[in-house]
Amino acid sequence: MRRFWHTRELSTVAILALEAIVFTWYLWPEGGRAHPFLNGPNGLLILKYSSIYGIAAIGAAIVIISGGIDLAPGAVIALTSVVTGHLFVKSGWPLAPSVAAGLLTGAAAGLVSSWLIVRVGLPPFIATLGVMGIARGVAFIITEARYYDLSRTIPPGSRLLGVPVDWVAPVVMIAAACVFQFLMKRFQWGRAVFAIGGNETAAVFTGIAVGRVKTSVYVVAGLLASVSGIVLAVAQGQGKADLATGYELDIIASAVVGGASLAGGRGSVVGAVLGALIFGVLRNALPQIPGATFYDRLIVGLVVIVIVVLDQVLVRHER
C-alpha cells in the first residue's frame, strides 16, 4: 500500500476514477433522462476549467518542491486578464502582442517575488502575499471597477490558431504538463529544484545556484499563472480585476493532492494536473446534488489536510 501511494500519479489516478464512480453512480437520473455528469458535453466542461487550475498548478508544484510557496497566482491571473483585455479591447493592439504583454506580466510579478525572496531574503510567504495584494490592486486601479469584453472579438466557437476555443485550455494544460515533467525528470535544472527542496544547504555545497534556480522557479510559477489568465479570458470572454479570486487555495491545493511535499524536495507536475482534475470534478458535482453546494470549500480543505497529513505520516515512516 506504501509503494501504491508513493506512486503518486498511480494514486491520484485512482482517487479521480473513484470519484468519478461515485458521482456517476449517486446522479444516475430515473426513468431514461439523460445523465446530468456523465455526458460529453459536461466532461468538456470540467476539463475546460480544471485546465484553468491545472496550468497554475503546475508552477505551484515546482514552487512547493523547490520548498517555497507562492500565493499570488490568483491575483496574476486576473491582473494578466485585465492587461491583455485593456490592450486587445481598448488599445486595439493585436491579439499577439497583447497574449505577450500579459505573459511578461506573469514573469515580471514572479521576478518580484524572487527578488524580495532570493535577494532581501523575505519567506515566501510573506512575499508573495505582498505581491498577491500588489497584483490584484494594480488590476483594479487599470480597470477602475469596470471589465473588458473580449467576447466580441473572440466569439464562442471561435477558433486561435486552428483549435477550438473550448479546447484552448485543455490543450495548453497537456502541452505545458509535457514540457515541464519532462524538464522536471530529464534536465539538470528539474534535479536542481528538487535538491535545494530536499536540502537547501547540501545543493550549495554540491554547487548549485540556489539563487538563480529559486529565482527562475518562480519566474516559470508567474509566467504559468499568466498563461491561466489569458485561457481564462479567452474562455470566459472577459478581463476582470476580480477573476480568480481565492484560486490560490484550489492551485495550491491541486499541486498537493497531486504529490508536492510541502516539506519540499517531492512532487509531480503531472500529478498536479491530476490533482486539478479531481477538484474540477468535484466543483461540477456538487451543485448538481440539492444543497451540498455549501459544501464545496469544506470539502476542498478537508480534502487537502488529510493529504498532507497522510504525507507527513509517510515522511516520518521513511526517517
Contents of the next structure:
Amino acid sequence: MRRFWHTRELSTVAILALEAIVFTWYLWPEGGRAHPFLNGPNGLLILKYSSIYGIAAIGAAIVIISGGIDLAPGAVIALTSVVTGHLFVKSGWPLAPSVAAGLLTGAAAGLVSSWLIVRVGLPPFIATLGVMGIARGVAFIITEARYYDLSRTIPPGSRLLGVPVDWVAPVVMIAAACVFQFLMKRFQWGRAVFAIGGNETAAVFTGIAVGRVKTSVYVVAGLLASVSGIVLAVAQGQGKADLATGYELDIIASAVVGGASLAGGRGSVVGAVLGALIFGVLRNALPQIPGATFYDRLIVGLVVIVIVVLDQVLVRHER
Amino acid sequence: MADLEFRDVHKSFGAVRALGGVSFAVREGETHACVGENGAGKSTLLKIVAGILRADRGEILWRGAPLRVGSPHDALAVTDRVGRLDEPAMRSRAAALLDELHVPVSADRRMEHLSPAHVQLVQVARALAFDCRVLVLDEPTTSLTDAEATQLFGVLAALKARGVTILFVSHRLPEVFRLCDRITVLRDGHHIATFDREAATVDQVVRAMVGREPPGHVPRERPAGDARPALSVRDLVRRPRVNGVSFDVAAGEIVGVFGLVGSGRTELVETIFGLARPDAGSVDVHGHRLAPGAPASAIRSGVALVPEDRQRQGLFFNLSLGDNLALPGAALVSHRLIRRREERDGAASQIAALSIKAPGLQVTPDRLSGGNQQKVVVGKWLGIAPRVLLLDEPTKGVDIGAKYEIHNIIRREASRGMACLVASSDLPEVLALADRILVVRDGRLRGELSAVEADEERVMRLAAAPAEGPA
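Right, the form predicted on its own is done; let's see the coordinates for the form predicted in complex with the partner chain.
Full assembly next; the chain just shown is listed first.
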C-alpha cells in the first residue's frame, strides 16, 4: 500500500482531480443553468485538445527519460499537417497514404535529430533546436503562406474507422499511452532507455547499444509528434505552417509535470499524458473565469513550478 | 582526566545504522586515533563532534559537561574547511604561527595556489590561531605524499607538545602507530577496543578492524583440462596507451596485470572488452575472434568487464538492484519482453551467492555500502556466466572484509573454469590473487612472473624502473 501511494502517477492524478474539483466548484452556475465546465461536450473538448499535446508529450517523456531533450515537436506538428494536407488536398492522394507520408516526415525529423546527436555528437538541445528551425522552414516553403483546407474533405461528424472524428484524438492518445507505458516498463528497450538516462557511461560498459536506442527514442518522439500533427490538422480542419507555434515548451512541460526529470533516468509515459490533461483543464477553464483572461499564461507558469517543486520535496522526503 | 568523552552515541540514516552506541574517552593532551574500515562510523562520529550531524541518542562530554554543538560554527576546530590567512591585519600573526610550526608557506600566498599538503598544514595552523584545545582530523593524509605527511606529523607533534588534545581518524595504520598514544577501533558502528600504542601490535588492530583473521595468499588448485587459451590477445595496439601487447589466459587461471597509474593497465582491459577500437591486433576467446570495438560482441562471446569506477561505469542509481543485476543479460537474449520471474530468480541467486547485503531487490544501489555495490557490479556479470572475466581494480575503495570476499569470489569462479584477468595497481592484491603476474609499463608488457617467483620488490622493479629495461 505504501508503494502504491508513492507511485508518481498517482500524485499527478490527485493534482488533476483537485484541479477539476476546484474549477467545478468555482464555476458553479447560479439558478440551475448548465455548468460551463462540468458537462459532456466540454469534457470532450478538453480531451480532444489535451490529446494534441498529450500524444507528443509521450515522446517528449521518453526523450527526457533517455537524458535528452526534443525542441522539435511543435515544428514537426506543423510540418506533418502541411505534408499530409498538401498530398491529400493538393495532390489528391487518398487519406491513408497522405497520413502515412505525414507520419514518415515526423520519423525522418527524429532520425535527423538522432543522427546529429549520436553521430555528429551535438548536444540534444542544439540538434533539436536546429531541426525545429528546419522543419518549420520546410513547412513554410511548401505552403508559401497558403494553408490546406481539410474541413471540406473531412467534415465534422464523420467517422474514421468507426470512431467519430471528435473521438479520434483521445482514443489515439490513450492507445499510444498504453502501448508506450508497456514498452517502457516491460520491454528490454524501455529499460535500456531508463539505463541510458540514468548513467550513459555505465550503459556503454554494460553492452547496451546506446546509439541505436537513442536513435529509436528520437524517431519515436518524431513519430508521435507527427501523430499529434495529424490530429491537430483534423481538429482544426487545416494544414498550416504556423500551426502549433510554441507547443514544444507546453509538451515538455507536460512531461515534466508528469514526473520526467530533465536530469534523465526518471519519468513516466502515463504521467506525461496526465500532465497534458492538467494543462488542458487549465487552458479550458481559466478563460471562463471573468477577468482571468490575461492571467492564464501566468497561472500555467506558476503551476509548472509548484508541481515540480512539490515533486522534488516528495522525492527528498522519501530518501 | 577525560577531555572528550563519547557516551552511547547512536546515529542512523534511514534504515542504515551508522553508529550503534559508541562509548570511549579521549584523555587530555593525548593523541588518540580512531580507526576502522569504510563504513565503520568514523566519519559520522567526527561530524557529530563538529556539529554537522546530530546524534539520535547518547551524548558527548567535554570535560565532564555535555557538549552542545548546534552547528559547525559552535564546534571545536575541525580542519575540514579551507581557510584564508591573507587578510592584511592578520598577516604578522599568521606569519608568526606558520613560522612557529615550521610551515614553509608565506602568509601572503592565496590558498588556491597552495598544494594540498600546504592547505592541510595551513588548516592545522589556523586551529592554533584561536588557541584550540582539541583538534580533530579526518583522514588528513589521503591526498599527501609521504614527505608531505611527514611534515604534517611534525606540525602535529609540535601541537601535542603544547598540550593540544588530538583526535585523529585514519585507515592508514603505519601513520596511526607513528603518531598516536591510544587507538580506538570502530567496526559496523560499534566500539570494538581501545589499545595503548605500546601494548598493541598492527595485527591485533587489523583483527579488531576486520573481525577475523586476514588470510594471506591462498594456494589454489587449478582445474585441469582445456590447455588451449580461453583468452588470447595478440599485438594489441591502442595508441597512445597500449603499444603492442600479447598474452594468453587459460581457462581456470587467474592472471594479474600489475601497472602503476598511467601504465596503460585500464586502457588494455577496456580495449580487450571492445570499449575502445584497437589500432591493431586481435582478441580471441576460445578461438573465436572478437569484433573490434564492440562490447556487445565481446559479451556474446562470453567476456565480461568489471570496470574500474563502479559509480560512473558500473551502476545505474535510478534502477533497482534487480534491474542492475539483469541488464547485462539483455545483450544476450533474443526476447524483447522482460521476463520478470526469470530475472528475479537470477538476481536473488547472485545476491545469495555473493552474500550481498541489501534490504531487497527493489532498492536502488545508493542504499548499499561500497563493498556491496562492488559485489553487485561483479554479480551482474557473473549472472551471464562469462567464460572470460576481466576485472579492473576490483576492490578499489572497498573495506578489507569486502575485499577478501571479492577475492574469494574470483578464486571460486576460476576454480570452476573461468579465465580471470585482474588488472590492479594494488600490489598485495595482485600477489595474493594471481597465478601469474604480467607487469605493464608504458603500454607494453615488461615481464611475467609466476606466483611462486613474484614478490613485491621484483614486481615493482619491473613496473617502475624504465632504466633497467624489460626482463
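Here, rigid core means the biggest group of C-alpha atoms that superpose within 1.5 Å across both forms. This structure is a prediction, so every number in the text was calculated from the model and none was measured. Residue numbers count along the first chain shown, from 1.
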- [ ] Superpose on the rigid core, then tell me if the C-alpha of Ile299 is displaced by 2 angstroms or more between these two forms.
- [x] yes
